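Take a look at this single chain, the form predicted alone, given in structure tokens.
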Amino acid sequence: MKDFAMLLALTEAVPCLDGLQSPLEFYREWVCPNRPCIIQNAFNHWPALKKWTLAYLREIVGSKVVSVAVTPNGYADAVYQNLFVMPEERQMPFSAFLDIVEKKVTSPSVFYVQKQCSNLTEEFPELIGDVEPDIQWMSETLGKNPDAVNFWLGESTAVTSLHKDHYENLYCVISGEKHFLLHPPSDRPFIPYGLYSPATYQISEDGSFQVVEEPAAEKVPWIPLDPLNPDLERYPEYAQTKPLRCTVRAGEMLYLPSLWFHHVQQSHGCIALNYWYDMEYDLKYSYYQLLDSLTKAVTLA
């Protein structure tokens, strides 16, 4: 029973770990007990520290065409007006993208590179010899390759709205900051969640944005609340969660579990790699699936 315990251990704040353990050792402190680190100089030899300027990205990868989210209010698959809206994936030359970015064009609308497909060997494979297909230490901690890297662009008023994820992420920031607001599987309790028929921003010919709904579509379990802002009066329970806050900046990677709870802000500009491990379906998930479900029992009784 005290080792069962021990996975829900946290601190008060989120550890930080100059340079890297053994994968035994990485695998026993921390994916085994389910507790987010930091590590610093973890990726130290990768060219991409160095390399990877606006200007640098503009000359290998600004003539293609990528995919970016675009939204009016920096909030990407997140829940709006009962809804949850999904971005416009608009297709347009990186170096276009730059140029908002760069603000030598102005738009009123929130532009992020943050396609979660493996868009770095999908849509950027002229990069990945700047940095690694997987992280070497990880795969042999968890004894497979990553499903998915992911590359991250954006302005600072994008912002990834509170959600959970099935992958052990290892979280590289490049150049810039990344805010991360977490919340321990356990607080799942706590946090509400709804379920929301799905939409998609649409730009009109006068360029506002229309929320079009897939009225035939499966609806999305998201939660509504926003971590920022909390409306403690339609959610009272959040007032017992713990939240915990950190920042990572350039040259450091977040270690964030599987079924972490995350609310993620950056600084304008901010350059990030995650990689995407699928999770055991072991003792752990076994436990917050029942969580989960006598969560939503006694929501329904």
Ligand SMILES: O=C(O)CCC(=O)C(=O)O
Given for the second form:
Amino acid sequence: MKDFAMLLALTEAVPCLDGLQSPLEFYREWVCPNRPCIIQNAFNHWPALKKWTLAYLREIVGSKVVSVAVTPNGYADAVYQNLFVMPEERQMPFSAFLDIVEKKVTSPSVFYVQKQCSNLTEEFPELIGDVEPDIQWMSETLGKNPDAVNFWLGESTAVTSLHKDHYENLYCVISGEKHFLLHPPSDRPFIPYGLYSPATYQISEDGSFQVVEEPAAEKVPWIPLDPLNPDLERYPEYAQTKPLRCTVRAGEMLYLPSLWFHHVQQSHGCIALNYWYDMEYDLKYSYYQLLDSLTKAVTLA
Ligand SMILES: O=C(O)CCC(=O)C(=O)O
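Moving from the form predicted alone to the form predicted together with this ligand:
Now the full complex is given, and it begins with the chain already shown.
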């Protein structure tokens, strides 16, 4: 009899494929069972792999004013002082951002281009020709186009806190590497959530940051736990989990299934793109909702 983890087809490591499968095979082996994998040689044909150096980006989009997430500590969208704190969204020329990444200019703050509003198509349309507006085999696998194509470039101190999304995510690293810490949706009972008032970092004239609360705004459900340094006295249930860790290197693509919890770090100046395809709100989603409700009922009891 297979145990629970086997039934969920989980393994100790994230499996690696050395090339593409047919859409049907990919659907059967990965999307339907909700299993992550790393795919090599999936986008060797993209000119971006050779072209996208910081110097090239400076030449093509350096003069554009873009949105950059700025924080004092590298954590944008994370729980801090019992608030859900979002970054200062600074509008700045991309070249000024690159000066910071290339350490031509020093700043005590942490800068990350990470706006998840399809910023590749919205803010950097000049770069689309070096990649693709969708991943054709995935669009065929899922029968839809991506909702967003996001461009990520930032400092090694920028961290994405543990969270999950309702997207089938194809995460492509163009240069550098990304370090993912993953939990399957079935770990939900062991992952703490709280409801936090939203706030944003705002920089003062003396360069220090203030956390400014938005009192009228709706509270945000978020995970207060840092999986790199979990407070097991406060959240003892988390000790029952076994996170999967993987590094996605330049030229590799991570298939991160919907509802998987992820925490992300990166090498300095890592350039990446991801394609977010909305998940199917099917039985898998309903089961997750059920698990979420049962967890809340037990936690509140
Ligand atoms: O690359 C990152 O920092 C975060 C990526 C992420 O959260 C996502 O792709 O959903």
